[in-house]
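Listed next as structure tokens is one chain, alone, in the form predicted on its own.
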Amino acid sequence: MEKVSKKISSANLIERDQKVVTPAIYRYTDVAFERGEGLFLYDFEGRKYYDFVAGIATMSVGHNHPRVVSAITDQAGKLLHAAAHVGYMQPYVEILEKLISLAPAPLNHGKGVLVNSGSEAVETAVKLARAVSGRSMVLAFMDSFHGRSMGALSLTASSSGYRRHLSPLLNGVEHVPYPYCFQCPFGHKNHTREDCCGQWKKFIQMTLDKLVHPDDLAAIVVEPILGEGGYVVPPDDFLQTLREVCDRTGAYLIADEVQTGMGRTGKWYAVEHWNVTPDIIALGKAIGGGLPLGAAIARSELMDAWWPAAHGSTFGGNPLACRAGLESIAIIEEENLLDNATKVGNFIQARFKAAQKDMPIIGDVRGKGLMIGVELLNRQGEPLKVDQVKHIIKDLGSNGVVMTKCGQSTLRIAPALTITETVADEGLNIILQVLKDTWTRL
């Protein structure tokens, strides 16, 4: 008798998951995904969900894009893995050539190395800066997120929960405040990034005067726009100031573009918005086209100063991920998705700002391109508590929209770069209705 396979249900899969997966893996929604198609996800019962997070800013050209699937299938029939340390692989070279060519000068003539994730890319960048400079100290920022592995976690400072029971971490890291103007770390009220108090500059200088001697500073590591910390866009002189500090001290400026890179903000690299070129860029998330891939690219003289076997990765730059990433980049170029990110991103921000006039729960709307944060407030004008925001996101999932939070009280909106104004509008109708319903319960 032919065996009939039992159809999986969402409830059944969630039950099985809870028996074998650690609760350390937090789920923002109660949705079990069976498949994705373009801008939508589907559960095992066939229900459709607007995907406003795209695998956490990863699925740049949407789910199951036929060209990406074809590239993966073609590569799978040729070579899955051979290891970069053993020999040369065409996809490894080609994606580094592409990533470097898209970077601002002089990084567009730089060199790089491939790893498996954004966390590894950040650690690679710090490792390079320390090795080449011969210095030990690194400056990072409060509210930043650079990864969860022990090295990257030493730089991460968006939640003490990530660090709980894990000290000591990597030595030689000092944190200074990020200019988060809506929730100013220096206590100023009603400030915007356009009229920032600038106290963060004094704090950086005080740190160099009293804690970190400039001769010991290897690097400053920064997200051009905060990711996990709240999708915060800094004042226009922020990156320029960091560039000047690095030039003055001889330290290297490392831009963590893991979340902001590859067109998310309407530019290939977010630093381009401010015409600042870092010495090293860390990449991850979207560069793999949905598969695990990370990269660190740097000025040639830095990479060339690294001796043979100073770094490496068994699976870093595996051909499958490289091909998926290359095809995704080609689609972004050919379909002008950088322009689309800017256009639809402006549309989304405009809708939230229009709704803000009658919805006090919307405290701040910010972002660039399709990296948009909507910070939520309670009736006292204070940020919603984390659990309240998580409840809103669960409600959104129940109503057909998948997204996550960032920071304490900010909705993270990061759909695929292929999103249209029509689909965005439909999803926003659901989001705004859930926010209205939430406000009546606060």
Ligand SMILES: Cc1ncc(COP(=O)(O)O)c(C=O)c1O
Given for the second form:
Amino acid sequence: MEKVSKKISSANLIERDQKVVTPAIYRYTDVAFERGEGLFLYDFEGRKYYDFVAGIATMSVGHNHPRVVSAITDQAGKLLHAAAHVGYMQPYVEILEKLISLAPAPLNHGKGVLVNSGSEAVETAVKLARAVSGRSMVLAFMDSFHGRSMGALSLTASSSGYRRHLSPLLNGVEHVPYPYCFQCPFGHKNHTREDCCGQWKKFIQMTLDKLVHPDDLAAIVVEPILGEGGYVVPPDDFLQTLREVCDRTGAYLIADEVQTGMGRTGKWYAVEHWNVTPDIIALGKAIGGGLPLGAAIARSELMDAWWPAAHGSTFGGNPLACRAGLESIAIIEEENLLDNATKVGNFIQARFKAAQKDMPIIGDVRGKGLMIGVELLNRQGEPLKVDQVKHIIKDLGSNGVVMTKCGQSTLRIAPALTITETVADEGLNIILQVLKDTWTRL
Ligand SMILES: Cc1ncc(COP(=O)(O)O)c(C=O)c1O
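I have the form predicted on its own already, so could you send the form predicted in complex with the ligand?
The complete assembly is shown below, putting the previous chain first.
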């Protein structure tokens, strides 16, 4: 008998969702997505939305790119899964070859392992650093986000809400301030990264002098640009300083490029902006081309010192996810999307900066490539409250633009790397109008 498919409405889906899905999953918009195509999402009534966050920086070549869909279909016809512990899979090898070849030297001769998510990738990196160094302590940063599984959460420090009632977490993790100059942890008001006070350096040294003996330090884990914590670009000497601390103490530098990686900032890896090579890089989000995939890559000596069966993951490196990722990388290369990310990213920043002159709600515009944060202020010049920003994001959703926030008071702009100036401009018109309307109510 022929199956009759019942057409559902957005309201109907949301109602059903609320009956079965935990409220622990917060929704930034009230939009129900039926399908996506390129730079746009569509709800069940066929309404079109400008997607300014691309599945939280995962859909780098846009929604349902025909080449990605056909790579997944092709792979589905050959092999869905067999598991890396059981034998060898071609897409697993090929995506690691690719990710490694794109990495800065000497990681471009490194080795890696595939997992299922960004959190798992970060935990993999920390496990590797601890296992190989035989040391236990890890330094991470306030405002950072490394995931929500218990190990990754031990590093995450962007909101105590994520940790509420969950302690004790992993032992041996200490946090030091990230140079978030616009909301300087050392009390300076509205600084930029160019006039950073540099106190964070003293804090790291003090931590090593008084709290964590350098001989015990296994790793420093850092986001080259803060993601969830507010899309904060650090001062130019930040990563270099961390590299020096690691070289001096023998600790490993772990770059969490889960959000910044795969071209988001206009380079394959964000660390390239500062010519710093970490020992280990954690990857996730966009590397799966829209399917779940994470990776940790490291210098060969480190990976080779990890003993057989020390790590693993049943679904890690699933062939469909690897093929989707490989196809996305090929498209980014062929269509010069790194250059596009830089070009359109600069265009978006320039429009916000021009609007800022007459719009005091726009406090700071920052970012690299298509990872752009717009921090919002109230009439007293203080950062907007989280709930006010959430309200703005809901308004944007009702007006046809999908995005999320990051940090307390920052709009997170992370569209697909395929975005054009024309589409960006249309979306920006809506965003700026919503910000103007918000200002009158503040
Ligand atoms: C920098 C960073 N690391 C790790 C994670 C965790 O990734 P996942 O949600 O895939 O576990 C995220 C997710 O937002 C992230 O932005």
